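Shown next as structure tokens: one chain only, the form predicted alone.
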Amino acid sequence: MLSTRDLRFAYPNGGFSLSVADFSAAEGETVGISGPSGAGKSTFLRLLSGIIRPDTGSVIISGENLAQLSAKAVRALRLRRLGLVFQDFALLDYLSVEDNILLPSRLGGTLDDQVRRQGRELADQLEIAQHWNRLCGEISQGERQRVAVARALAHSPVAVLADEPTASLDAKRSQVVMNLLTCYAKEKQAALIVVTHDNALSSQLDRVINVEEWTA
């Protein structure tokens, strides 16, 4: 479903580099990425999603080699096939909860009644449906995080990349989010890659990789 080959990346200032010989996540597999702050976990997710491009090597999603696609084609693939939960949520505060959840489908040209229903069902499961018509700038951090999770799943992606998806949540809601993500991966046979520092949540994943093993 998702793999990398001989991936290498370095920031221009030379302060950090990442080298990953091989990585893969199969359909329905859940993988945790662990390691200390600054070790490259978020960078790795950005490479997987095509937000940043590696210096060498390749990222392959559903048979598509991102290195062989234009920037426009990579963006289209990301909108249609990937679900992203950013560490800073990356919500648009001037849009409603509904519009934020449906945004990838709207931009990707896949918005229909089914996606709208799925978005609303996810909002119900994540206990944010009462804020459906509120602006995202008016809700709490924990609620914003759950909007980001709903947005990542509403368009039925083939892979979900989640960067600390429970960082702003209490233990109960963290469990709700992790159960939702792992159940989605198994039911939809989607790959799930999760960056988390929470060992209790990591134990629910099929395997965990320490990113320190990759830093050059």
The other form holds:
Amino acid sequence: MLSTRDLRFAYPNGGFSLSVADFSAAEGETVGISGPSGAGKSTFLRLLSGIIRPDTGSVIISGENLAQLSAKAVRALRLRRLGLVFQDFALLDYLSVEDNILLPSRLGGTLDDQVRRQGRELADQLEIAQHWNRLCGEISQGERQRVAVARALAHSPVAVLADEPTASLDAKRSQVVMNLLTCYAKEKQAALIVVTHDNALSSQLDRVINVEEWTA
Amino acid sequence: MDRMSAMGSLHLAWRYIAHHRARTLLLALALGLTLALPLAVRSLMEIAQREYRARAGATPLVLGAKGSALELTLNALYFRRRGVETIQVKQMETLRASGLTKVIPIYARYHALEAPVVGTSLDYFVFRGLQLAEGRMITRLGDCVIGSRLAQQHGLHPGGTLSTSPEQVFDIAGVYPVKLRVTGVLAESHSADDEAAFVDVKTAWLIEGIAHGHDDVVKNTETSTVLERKDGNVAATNAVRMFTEVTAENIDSFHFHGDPGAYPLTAVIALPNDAKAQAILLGRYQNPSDSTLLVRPVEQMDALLASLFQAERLTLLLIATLGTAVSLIAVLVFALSFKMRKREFNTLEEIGVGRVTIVLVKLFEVLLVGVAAGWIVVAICWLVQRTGPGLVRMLLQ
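I've shown you the form predicted alone. Could you give me the structure of the form predicted together with its partner chain?
Next comes the full complex, this chain leading.
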């Protein structure tokens, strides 16, 4: 489903580099990425999603090697087949909760009634349905984080990459979000890669990789 | 880029514009006004040309006092009172006596309700093709028929009255207000006639003070109005009532003083029998020592339009400069806005939105502001088309 091979990446200023031994996540597998701050967890997710390109090595998603795809094709793949939850949520404040959740489908040209229904169901499960028509700039941080999670799942991606998706949530809601993500992965047979510091939540995942295991 | 993605871009652009509607409206207003101004000026010029030439072209000749030919034309055509000198009735009679033309007197020096009061003859209504929308024509001293717009503005109908205004605020001893009886309202003619009140020229002289009406001190037995009766003459006291309104009861008391041939007129519209008669008349009034002036209004209006076109060119040049500045500012506004929203566009890129789609979002935003500006242009142009003729006439009055 999702794998990397001999992945090496260094930021141009030379301040940080990452070297990842072979990594893979099978269909329906849930993988946690843990490690201290600045160890490269978020960078790894960005490499996996094709937002940044590795210096060497390859990322393969559903059999497609990102290195062999054009930038345009990588974007299209990311938009339609990956679900991304960013650390800063990356929501558009002038859009409503509904518009934010449906944004990837709308701009990817795949918005239909089923996606709308799915988005609404996700909002119900994440307890943000009451804000459906409110602007994202008007809701709380915790609610924004849940909108970001709903946005990552609404278009039925084959893999979900979540960067600390529960950082702004209380314990109860963190549990709800983690349950939702893991259930999604199992039901849809999607790979789930979650960056998290929370050991309690990590215990729900199939396995956890500490980035310190990788050679930096 | 498929149709649904393009629609998604439009949706996103629309949401952004709708969220920042005040900013968008300001930008659209600035652009709209910049685009509309030259169109409005051009449109006004076309209306002015049409309006001025049509009315002037329909008025073959105008006789008036020597002086500004343009002021004379504007008085005869648009009843403008400013700077107009008078001629005497006998000068109109001289023109009539030539047998080469029909004449229509114009005495437009006074006003009522800010509208010009035009003393003329019934021939004027036939000449301009003016029809009554309600009521009847002038039949006696003190009657008036009014233009449709004047009637509409002040809710006047036949049976109503309007009082003339003193020419000067402190003109206590001079022209006093005369209450005019509205007998009819003219049908709309889309001309200066819509905004005027028409009276018989004798009524205009009544307003001037050449005619007046008062208590009959000869027959009156009231002692307080008579100072002395001697040798068939009566010396009246200041208790004699001066009438400011002509009624059925007092109409017989109105009388004129002085030589009727010396009564004033501001202009005379001359309708020559034919082109030859017109040429002869123009030749006759070429003498520089004459106290009168015979002008072809169309020539005067052409000269005025030529000046206006020169002013228009300068105005358009200024507007073009201003427009360029506003357009550059608009470009800067968009550029700065997109720069400030770099994070937002990065987000779109990170979730995988294509660059073409992002460019399309920006283009749609510019387009939507452009469409809003376009609507403002259409609204202004519509307003100019609607109010232009009135505005153009107002400028001349």
